[in-house]
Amino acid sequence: MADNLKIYNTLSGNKEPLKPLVEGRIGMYVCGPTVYSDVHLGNCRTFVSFDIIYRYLLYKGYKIRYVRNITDVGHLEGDTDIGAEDKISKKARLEQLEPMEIAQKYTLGFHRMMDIFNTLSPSIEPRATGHIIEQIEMVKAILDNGYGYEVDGSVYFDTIKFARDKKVYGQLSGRKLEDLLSETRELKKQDEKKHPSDFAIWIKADPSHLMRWSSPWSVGFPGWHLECSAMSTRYLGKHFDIHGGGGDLKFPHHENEVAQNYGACNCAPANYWMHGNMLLMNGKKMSKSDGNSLTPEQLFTGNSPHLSKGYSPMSIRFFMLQSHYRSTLDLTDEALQAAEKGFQRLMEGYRNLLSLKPDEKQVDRDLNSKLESLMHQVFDNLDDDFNTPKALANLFEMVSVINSIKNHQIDSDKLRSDTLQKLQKVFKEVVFDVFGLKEEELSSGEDEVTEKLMDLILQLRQQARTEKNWGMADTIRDALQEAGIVVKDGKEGTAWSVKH
């Protein structure tokens, strides 16, 4: 499969041509949520970004196995504190529920939010609790290969030995081992470990710990980093194409995944590492303690001092498309208002496009050539590491031409039929199939207003017909038809419907 797609590889720091291990097929693993609370907006941005990546790869004809995990074991506060309580167990105690009730509650909430944002489901969505056996087997392999050691029922990864043997530790995050050592804080049971940079791959559970499993070393639970190594290997093999996630996971999570995969399988897990950037708010990092935060629900309802109103899910998805996935995205009320207008203009442009009619008698070669060029540019930009902002800009250039034709500033009969058909196809596929946008239904209040306006317009048309003002009656009917509304006159009166 010939392809011009280039992907920015965090591991190399460069854009690289996509060369799948198996031609026409791609294995992609993306780190999913830890389900101890409602999914936050930063996560939503990451999952929308990888949804667009997934959609575009599908659009280009690849057969993809997209794996996105659910972390329902919970990982420890501070990553590897022995004796600390994991987040799911902590929430279960606070709400007096079983840990699996907490995990199920917030997994369902996560799925609901992904549906609201119109993301496609992954091919496989494995849970950490369902793969304890695989995680135990990986710990055994790491121990057998000499990169792990046991202390009192807990097992640690030997980062110093691994770094000296393999020379790859720190490459993904861009950190030197010396820097990692100096940045590592003191741990509660540091004396158990050979070195502060070592991390737990199996943790002995204390008597109060709610989530625990039997293992050769102790009754305990796996380390946070281990689950993704085990599940990506289980479903994509020891070596696969793409591993993705938020930029905050580069270190320590992804760096330690690389170490674990080398330690167990003697190879790197993925060819390409892709990382999304963070979502800011009013120019600063989101923080509940500073009051600088929003939940998705608050965005939809407008129930926040940071917002002047609520915004629809598709307006928010459009807002996310306006920034490259590797760039920071600053969420402000003003930016959301602009995104809402932009989304509405894009949808209006699409409806206008569907109403255009060509005529082969007259052809404006410059106009047709310009539209052909813009269509090529859309895909050139998407092939350039999924550059959605530039592809959107190309679509809006098309919208300007479409609206000019619609408003008779450019004669539609100068547009070839093949160009128009291709434009309609490309516009529809990019906006709806790749970008994952969809036309939103009117709210009940808007429906009521629309009904009243249509009743008034049809009354005026009926009055024109009664007065035998056929020109006015036809003008009203044609204007409605151009707006996507079909008017039908029958024995029982006039009916109208929206054309899809």
Second form
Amino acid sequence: MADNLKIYNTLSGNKEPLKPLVEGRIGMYVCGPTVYSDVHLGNCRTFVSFDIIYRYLLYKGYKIRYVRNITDVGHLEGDTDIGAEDKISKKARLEQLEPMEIAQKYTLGFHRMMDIFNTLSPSIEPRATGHIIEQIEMVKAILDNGYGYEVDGSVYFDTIKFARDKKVYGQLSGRKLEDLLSETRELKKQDEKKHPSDFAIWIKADPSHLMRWSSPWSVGFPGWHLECSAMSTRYLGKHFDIHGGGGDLKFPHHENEVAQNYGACNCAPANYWMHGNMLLMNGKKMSKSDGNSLTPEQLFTGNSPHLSKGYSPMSIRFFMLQSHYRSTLDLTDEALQAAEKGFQRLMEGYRNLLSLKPDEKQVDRDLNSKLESLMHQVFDNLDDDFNTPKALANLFEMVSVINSIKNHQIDSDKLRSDTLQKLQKVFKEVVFDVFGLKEEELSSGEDEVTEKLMDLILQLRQQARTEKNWGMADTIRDALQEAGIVVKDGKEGTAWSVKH
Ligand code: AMP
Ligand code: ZN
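Alternative state: the form predicted together with adenosine monophosphate (AMP), after the form predicted alone:
Shown next: the complete complex, the earlier chain at its head.
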């Protein structure tokens, strides 16, 4: 399969041609969510980025096994490894629920959000708690190979021995052995570890801990990094093509995954490491623990002080496509408004494209070759490490031509019918199959009749309020809410949106 696709590999710091281990097939592992609370929009950005990557690889004809895990054990508060509480265990304790109830609730919420954003399901979605045996086997292999040591029922990975032997520790994150050796960070229970950079691969649990399993070392639970090593090996083999995740996982999570795989199997897990960049909000990383986060629901309803109105899921997906997956993306109300308009213009361009009927009376070669060249550029840009913003810019150049023909500024008989057919095909495939956008049945500003009806209803509500007829104003608002329409009063008037 001839392919021009180049992928930026965090390991080498370069864009490299994609060479799958087995011709025509790709194994891809992406770190999934920790299901202890609702996903925020930053999490969604990472999964949408990898969805577009997955979709483009599928579009190119690869057979892909896409594995994206669910972390339902082992991810500790603060990412330290001893003394801290497991995030899911803590939530279960606080809410007096079974840990599995917590995991189930937020896994379903995550799936629902992935559906709303029109992302494809992975081929396999393994859970960490379903792979304790594999994780125990991996700890055994690491111990057998001399890269782990046990202290009082917990097992640690020996980073210094590994870094000395293999010379790969730090390759992903750029940390050197000397940096590790000079690290003097204080750790709780540090006396158990030989060195501060060592990390737990099996953690002995005290009897109050809700999630515990028997192992040769203690009743306990696996370290967070271990699950991804164990599950990628289980479903993709010791050595596979692509490993992805958000850029904040490079260290320590991914660096430690590489170490564990070498430690257990003596080989690197993935050929290509891909990292998506962060979603910011008003210039700061979106993060739940810092309180600077927005749930997708808030975005759809506009129910947040950061927003003037609600935005539809596809406007948000379009917003994400407008920046390259390796660039940061700053979410602001203005940027979302622009994305909403852009998405509508793209959809309108597509509808106009479908309505064109060329009669080829005076074919204009320049016009046809301009369109042909734009179609090539779309794929050149996608082949260049999935450059969606540039490919979108190409599509908008096409939209300009399409709209000019539709508005009779350019005669439709200048267009060749085979160019038109190809344009319709490429446009449809890129917008819907690769970018994963879809027409939205009802969204603010899109449906003219609804727009007019809503104007009328909101006027009546305003009139009731002016007349201090609060009962009527509330009845209208409640009826709208029941119909799934959220109304938000702001400085610039009343905005409405459909709850998804
Ligand atoms: P977590 O549930 O914390 O394990 O995170 C799930 C995924 O979301 C990981 O791949 C993170 O790298 C990613 N992530 C977390 N915060 C952001 C953000 N602000 N922007 C983009 N991705 C993020
Ligand atoms: Zn992972």
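Note that the structure is a prediction, hence the values are computed from the model and not measured. Numbering follows the first chain given and starts at 1. Take the two forms, find the largest set of C-alpha atoms that superpose within 1.5 Å, and that set is the rigid core.
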{"property": "Rigid-core frame, C-alpha of S37, shift of 2 angstroms or more between these two forms", "result": "no"}
{"property": "Cα displacement of E16 between these two forms reaching 2 Å, rigid core superposed", "result": "no"}
{"property": "Core-aligned CA displacement of I52 at least 2 Å between these two forms", "result": "no"}
{"property": "A464 CA shift between these two forms in angstrom, with the core used for superposition", "result": "38.5"}
